[in-house]
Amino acid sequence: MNYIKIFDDIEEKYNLKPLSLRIEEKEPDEIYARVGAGDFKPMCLAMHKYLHSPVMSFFAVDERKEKGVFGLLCAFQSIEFKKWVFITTEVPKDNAEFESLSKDIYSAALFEREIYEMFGIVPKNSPDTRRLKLHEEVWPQGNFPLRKDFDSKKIKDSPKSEHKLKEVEGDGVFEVAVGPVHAGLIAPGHFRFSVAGEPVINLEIHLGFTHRGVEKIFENLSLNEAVSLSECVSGDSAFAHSWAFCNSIEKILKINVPENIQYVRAVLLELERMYNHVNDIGGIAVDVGFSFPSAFASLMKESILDLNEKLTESRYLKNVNAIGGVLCDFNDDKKQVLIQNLEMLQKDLNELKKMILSNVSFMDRADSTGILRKNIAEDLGVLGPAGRASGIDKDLRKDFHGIYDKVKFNSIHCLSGDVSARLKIRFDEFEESIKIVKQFLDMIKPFESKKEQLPKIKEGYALGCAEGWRGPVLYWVKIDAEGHIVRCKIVDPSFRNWEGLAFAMPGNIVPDFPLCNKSFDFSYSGNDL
């Protein structure tokens, strides 16, 4: 069945037809369908229902200088056809508004708030137009930093206002405020619990305190500078972010990355997944006061970081990815080291599972705590391990597999959606990663590192992706004819997934929050771009 059936069926069922349809040449996994402004919302709704896809990315581009308009792009995924489907439209610069999607597609809500605060494009009839990252208390109204004519030295002053959190009223309801400053080394975030007696009845999460303007910093960078910046977007996902960025540029420039290099990238991506998963397992244990397995997990994490350094000279896999290749070599000695470490890690994992899963008091805390229901997770667009623990069996390694179709592994998912499920997902995915690495190791042929020569630069845009350990990492990148970044839209899985924690807390008690929070373990920096 051809992908064009998507649009034929939508035209027949909803009487909607795109103004234009374009398939990316040679990399046929992207479809761009341009529609008129009036058809943008109906087409997005139709695509959301037809593909059973949340909004995967939704962003604006400033094309006022070239075309006199803003562009809007809303992305969905078609797992059946292995394609990214973009619905695009134009917004006049003199009437910068569009009909809000978020009443009908909740997974569009955060993206719309971001578009409004970064570009000043109004989502008409939106139920929530509050600031998301540029807080009202510090950022003056009328300044839109992702517009091309924004000048950071000429920020217009205006009265500040207070960010309004949702209020819950009723007899006996009181609020518990946590943060934004926390004990320990974690980043700032504000959590407002509304509590009746002991149970939490609402949790509102306010982030953005460490917003760094990453997408603005990307603008005008050279390609190599941008690779380095992508590694710093979310430090514990450095490899996934740099791979997704490189993937977008490789698609634009039609660079055919050798399969041998892709195998190495897959091995390193799995190592990044493994050290983070075991770190979370230890974190979940310590949050119920089970310190010995936590210490044991820390040793496992350290052994993987040490392994990373032996393989790439970087514990956190930075300065490894490059456009068209990798900057580390690979020989038989490294393969042998990797094999020995995998055997040791498998034994350690078995010990860790025995310690944790056989402990009745620990499992009593984890079972039925912090449940995120599947239907809510689907509405929010929660993906990655957090989504798979709630029964959403989606994984870019399976759904947009690339080289992953050359190895056998199981896509892990659970149905209970509680802390226990999120713990099990991490244990099982760790084991699957060991299987994946072993299979790719058999395929890798030794090679020496070399700097790849880029082909002639040309302007263009494309979406790069990687299934990071928290979920899908997406980079939509547009470059000009000189190879400078024009627009870089990043979606870290934490951006869409933080809301899942808010919906998992009601019914639990405040002291369960650290346990629930750690079982999700989202990234502040991945959200506060």
Second form
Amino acid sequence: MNYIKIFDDIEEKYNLKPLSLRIEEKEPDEIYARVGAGDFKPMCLAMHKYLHSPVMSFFAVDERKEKGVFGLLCAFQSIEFKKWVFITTEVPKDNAEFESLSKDIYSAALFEREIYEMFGIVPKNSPDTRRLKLHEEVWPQGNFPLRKDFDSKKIKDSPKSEHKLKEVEGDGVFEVAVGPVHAGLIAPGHFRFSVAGEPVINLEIHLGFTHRGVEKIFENLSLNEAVSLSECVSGDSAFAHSWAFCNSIEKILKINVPENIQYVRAVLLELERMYNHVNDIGGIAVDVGFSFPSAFASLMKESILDLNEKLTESRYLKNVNAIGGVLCDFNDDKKQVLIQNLEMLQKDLNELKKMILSNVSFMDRADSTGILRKNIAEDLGVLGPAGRASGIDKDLRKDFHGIYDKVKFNSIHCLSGDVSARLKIRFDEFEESIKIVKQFLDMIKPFESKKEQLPKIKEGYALGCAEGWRGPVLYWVKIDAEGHIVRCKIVDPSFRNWEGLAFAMPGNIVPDFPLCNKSFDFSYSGNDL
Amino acid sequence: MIEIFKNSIRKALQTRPLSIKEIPVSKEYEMLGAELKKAIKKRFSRSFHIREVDTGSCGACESEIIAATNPIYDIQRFGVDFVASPRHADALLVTGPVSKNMELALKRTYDAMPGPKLVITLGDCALDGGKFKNSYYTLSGVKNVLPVSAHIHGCPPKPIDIVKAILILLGKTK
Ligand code: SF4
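Would you mind giving the form predicted in complex with the partner chain, to go alongside the form predicted alone above?
To see the whole picture, the full complex is given below, headed by that same chain.
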């Protein structure tokens, strides 16, 4: 089927005739539809409705030097056509504003706030333009770090203000503030509970504490340096991030990654998923004080980390991905080790399942706690296991990636959207991962590692993706003719999913918060960048 | 009801065999651990308490600290424990390059600790900013904010590196 149908349908269905629509198929799975500033919002709205897709990514590019404008790109996903659809427009440099989308498309809201704080491009009529990452308390107004002419040595000094949290008022309402430094060994974030009696009536999450300016650091890096930076964006998703990054560069440079290598990547990605899922299962158990299964789970996690090290010399799968291939070799011994381990992991998983799912007092805590309803999850654009637990059956592995067509696996989803749904999703996905790895193993032919020679560099841009264990990891990268990165927009699944937690909390009691939080388990560093 | 009791009794009484092939903890680790235990006994009468603060790490460093407390490495058996409150801590363990947003929280955590206090940094980021050195939003390492007594190298360091580094640090402190 021809994707042009999308645009014809939209024109007919929504009676939308953009004056200046230019459609270009950049890559086999990427289309760019350029429209004038006035058509941008209606076009995005129509696309959002027609494709049933949340905003997958929405960002600006500073092209003032070359063209005198900012570029604005908003990405949607068409599962039917297996395409990424970008709606793009231009924003003049001296009147940098656009009509806000977030009142009509909620999943655009956070992206808009980000565009405003990083580029100073104003989303007109937006309900919320508070900063996300550059906290008002420490970062003076009027400094926009992702603009090309921003100089970190010359930060303009201007008044700082206080970040305003939403206030909940009423008789007997009190606030509980938690963080940024927490009691446990976890990353920093601030949570403000408004509580009336026992139940929470509002949870406000303030993040950005681990903001390191990653997207800016990417700029001007050489491609190889950038691969290793992408591994440090979110440490427990090092492989998914580096794969997504490499994927985008491979698309730009038209590198064909041999299938054999892609299978190895898929195996490693599943291993990453497995150690994290089991880590979360243990975490959920310990958050209700059920420490025995959690110790058991931590052993399973350790055994996978150890396995990772045996296969790639890195426990967290760092320094493995490279543009065009992988840096580890693969032989029959490794295959044997993997097969043995998979069998043991399957046995252990069965044990762990028995321990947890047959424990009535535990399941009593998990059932119907922290419910995220499907319609809310859809509006927020929650994806990955968190979305699948609420009934959103989307997974890049089945929806997009070609190589996963070669294996059989079930895409797991539940409807109840509570802690126990998210727990079950993790158990089931773990099992599916074992299946996937086994099938790929049968197809992998042994090979020696070698450093790939990059083909001639040319300028271009593309979107790379990988279904990490938290959901879709997206890298939109633009490089110049020397192979330096001009813009790198990263969307970690946490960025779109964090708000799901805020909507799952009301009605629950504060002591259930750790449990809910762990059942989602989002990345702070991946969100804050 | 009977099922519940049966289940609970089974869980309370039975230790289950693990099919995970034992991940051998190296002899080296055990030796270092024994030494660490001695050192902690001498200087901190058996318990060395650490408060951890993440100032912008990618999360892998935390994951390794947590791994050090899993049943295999079990750093607690040598006398090292991670505590929730800075008031209970002998040392502050810091990861991450110190983002601007975390500077104040880091200083306040340090101030809340009773003296004498140690600061240990963990991971390349915490040393000098690592990959995030040239950022507009990091302070390029903990040493620019607090006095640091020891550093644990790696990106991320393995549990054994953590034990080694604490041992060396305790050898230096009186
Ligand atoms: S040192 Fe490495 S592993 Fe540790 S936080 Fe920094 S980037 Fe992550």
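Numbering follows the first chain given and starts at 1. Since the model is a prediction, treat every value here as computed from it, not as a measurement. Rigid core: the largest C-alpha set superposing within 1.5 Å between the two forms.
Annotation: Cα of Ile509 displaced by less than 2 Å between these two forms, core superposition.
In the core-aligned comparison between these two forms, the Cα atom of Tyr14 sits 2.7 Å away from its counterpart.
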